[in-house]
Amino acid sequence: MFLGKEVRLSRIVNRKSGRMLAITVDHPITRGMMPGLVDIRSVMKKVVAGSPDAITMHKGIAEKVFAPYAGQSSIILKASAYSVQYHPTYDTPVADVEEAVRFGADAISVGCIVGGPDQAQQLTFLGKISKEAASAGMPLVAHIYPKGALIKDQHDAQVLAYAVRAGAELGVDIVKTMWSGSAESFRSVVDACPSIVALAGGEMGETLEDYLRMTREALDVGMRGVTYGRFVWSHPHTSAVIKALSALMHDDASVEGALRVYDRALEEEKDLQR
């Protein structure tokens, strides 16, 4: 591995735990203007205050919003986008490695939707950007989801294992995918991938405890990263949620221990407001 990649990976993968806690704010192109993400400056302030290892964002947000927080968290520059409404099975390129370097990113991130007629074109792009990222010493993160038209159940462990292994085969360093529904089935997904497997959040729970429990179960079978978005920044106490997740990811806390961290963070917030 080139030194540049090692240096950048050390900034997004926590040295203490060997795991990555990343928060994503790249949703508007994919899902429209979600209420919790309209005021991106306020959201960014709350997210950074929680001290995640990295934040995934598009280049325009990096340029217009992130500068005050330089050095407090790493940028993962998102370089592709799909749209649930307009192009649901195609993650189209929107940025490149040169831009990731120029914006000071510690990784570049692309999406890839497998299991449908658009798969071949997206895998071609993934292979190309993998080469470019390696040449620049830039870690590559890929959000690989089995959401193509030929997939019957996108949470099936077998198709998730196919998705993460496709990323590993093409040189992806950190592969983000979806929860399979249980620790037992997710173990087979992790076992299929020699790269770091990171878990997406999405709509896999209703409460903070639901997400903490899913995270704990995934960690227990070898998952080494999370890239959560909606449930974090739509929560009324975003920073406290991130601190609770950090306790799980980096201190190996139990769900109950993480909830205690959350409660303490709330008390600290109240003290600052007094």
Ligand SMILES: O=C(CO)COP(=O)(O)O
The other form holds:
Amino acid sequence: MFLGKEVRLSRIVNRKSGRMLAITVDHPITRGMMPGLVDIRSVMKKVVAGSPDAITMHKGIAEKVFAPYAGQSSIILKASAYSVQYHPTYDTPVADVEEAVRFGADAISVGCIVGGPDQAQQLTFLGKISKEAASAGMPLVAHIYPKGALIKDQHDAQVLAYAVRAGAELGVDIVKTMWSGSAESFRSVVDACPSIVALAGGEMGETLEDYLRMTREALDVGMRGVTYGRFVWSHPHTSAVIKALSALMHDDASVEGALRVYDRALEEEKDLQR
Ligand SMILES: O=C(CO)COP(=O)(O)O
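Return one more block: the form predicted together with the ligand, after the form predicted alone shown previously.
Every chain and every other molecule in the complex is listed next, the one we just looked at coming first.
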């Protein structure tokens, strides 16, 4: 491995735990203007205050919103975008490795949708950016989701195993995908992938405890990263949620232990407001 890649990876994958806690704010192009992300400046402030290892964002947000926090968290530069409404199976390139270097990013991240009509193009793009990232010593993260007419169940473990393995085959360092619904089934997803497997938070609507439990179960079967978005920044206490996740990921806390960390973080927030 190039030394540059090793140095950058060590900034986003916690040395003590060997795991990555990343938060993503890259949703607007994909999903439209979600209420929780309208005030991106205040979201960024709360996310940074939670001290995640890294934050995934597009280049304009890095330059206009993240800049005051430079050095406080790593940037994972998002370099592609799809649209749930207009092109749901085509994640199109919108940035490149040279820009990731220029923004001081510690990784570049792209989406790749497999199982849909655009799979060939998606894999060609992933293979190309994998080559470019490797030659710049830039770690590559890929959000690999199965989607399209042939995919009957996006959360099926066999389908997810195919997706993460496709990423590993093409040199992705951290492959992010969806939860398969149970620890037992997710073990087969992790086992199929020699790269780090990371989890997306997914649809909203569960309680904080549910998300913490999913994370705990996935960690217990070998998952080594998360890149969570919606349930974190739409929560009224974003920083406290990130601190609870950090306890799970980096201190190997139980769900109950992480909830105690959350409660303490809320008390500290109240003290600061007094
Ligand atoms: O990967 C995502 C956006 O990049 C989705 O993250 P969430 O599902 O946690 O919102």
